[in-house]
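Just the one chain here, the form predicted alone, laid out as structure tokens.
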Amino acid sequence: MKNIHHKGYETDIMKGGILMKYTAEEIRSALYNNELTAYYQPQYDTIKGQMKSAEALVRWIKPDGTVISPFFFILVAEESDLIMEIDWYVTELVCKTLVKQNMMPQFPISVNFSRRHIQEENFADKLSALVDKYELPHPLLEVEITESAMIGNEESLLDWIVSIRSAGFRVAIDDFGSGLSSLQFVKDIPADVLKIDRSLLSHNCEDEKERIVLESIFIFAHRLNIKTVAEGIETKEQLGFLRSCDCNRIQGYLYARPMPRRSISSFVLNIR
């Protein structure tokens, strides 16, 4: 992959020297034909190395078996309410996955929601109705919203998060540290989890300034009783530093890549 050009409802992708284009119509067709699915990336206790939860990540599996990353189509979907349809579709897949865990320990699963949902009427009621349809405890599903959604949506975002938590769901701020959000604002947001963006670990936790920034974030979160998850962990050096900071959980290739439902179910059974 060499370039992505964002042009309205079209994304141009150079992959293997071949230009591919995905329009909103193609993505919608994939959604209605059940070509979109959920992969799951485990999250681990930083100290004990035990799987504690997972994040659901959308994938597009074409009829020929090709797996398309959301990197190649999600930007187009986010330009319209199509992204909301995808989010709800993935949420229902997650509910089905939790049900299929049967007698296995039920690990909480987090689901990414677009900032468009902040303006969606009765979002918390709709989420509750969907989860109740599968007779699942609400704490098993965690709502993730990106840090960038905070910008320009402070008051409505606060009300949105309060309504979600009042309905018994946990809320995570995703990609924390990737933008310019105010720590003062984060202090006022009643989130349960901060997910530390991988960009803050770009120097493998060996740069002094990087270490200081990360240490400050973890101290800040712990003082506010907010759980922390570090994303994109790939090296033992990163793991060692995060342990020293009392980071609660880690997620990344060091332990596991995103995997389909059948694989995550087998994975859970094998580690218990």
Ligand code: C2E
Contents of the next structure:
Amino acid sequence: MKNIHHKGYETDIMKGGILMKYTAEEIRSALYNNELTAYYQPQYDTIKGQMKSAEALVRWIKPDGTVISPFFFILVAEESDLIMEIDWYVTELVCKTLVKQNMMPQFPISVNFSRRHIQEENFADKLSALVDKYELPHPLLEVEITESAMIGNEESLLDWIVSIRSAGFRVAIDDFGSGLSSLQFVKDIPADVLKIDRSLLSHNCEDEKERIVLESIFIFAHRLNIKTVAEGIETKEQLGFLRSCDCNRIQGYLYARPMPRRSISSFVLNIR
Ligand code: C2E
Ligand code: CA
Ligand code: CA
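Form predicted alone already given; the form predicted together with this ligand follows:
Full assembly next; the chain just shown is listed first.
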């Protein structure tokens, strides 16, 4: 077994000595056979601990019930327009989930969009048409785009975000701090939410320099009126520190792992 670090989380990629990597054809047929689905990971108010929203994360459920993590197929899908089909498929599943919340207080759900969508013509109109088909208020859907999508793309990313927000959707910058991000970039990007990558909390918030960096990010974001979500929170120490930092929301295994739609519905009911 070999551990591979991908975007800050670990996965065993060797099973029985065989590298598990799927071809675009295999992934496409999984999509067409409805084997792809969305799991949902709740996000909580940092201080009150109440669930406020959720992130949709794609999963491939094999006919034998094996759950395949996106790590094994997203990178291949991203090599072609297949990723666009997957993202739109997940978005439609999210719309159906939002509709099914019916009697419950509805909470916003964020969806991951590959950087390829930045070049997609009429992205915001397409998103509006889909969400309108389900008669859902636009602020219930949040678009996540990774900060790495800005590389060589600053101008078009900016226009893309403006068009999405003008259509009434919220936009989150994902994986902030995972690589080349700079506060300069955030200053110019009109996003609603900044998602702080878990790599920035890798020392369990016990290292002074780590705390200083995080504190400045929160101060900066809030002065720009950008909400903050800390990702990958696993320990009480991290939570304790983030509570002292004015971080708005928390997402991580400490509270809940990504779960199927049915579980999240009962989850929401149980905690209310
Ligand atoms: P991401 O958007 O940064 O999502 C967060 C990842 O961290 C998820 O992995 C989640 O399960 C994991 N995570 C959450 N809390 C914790 C924690 O406390 N500890 C640790 N170690 N990990 C935690 P997941 O679901 O395997 O997704 C991996 C990546 O695949 C996502 O990273 C995202 O970039 C991509 N992805 C997932 N779904 C989609 C999708 O529908 N479309 C696109 N384009 N990409 C997707
Ligand atoms: Ca994300
Ligand atoms: Ca992330």
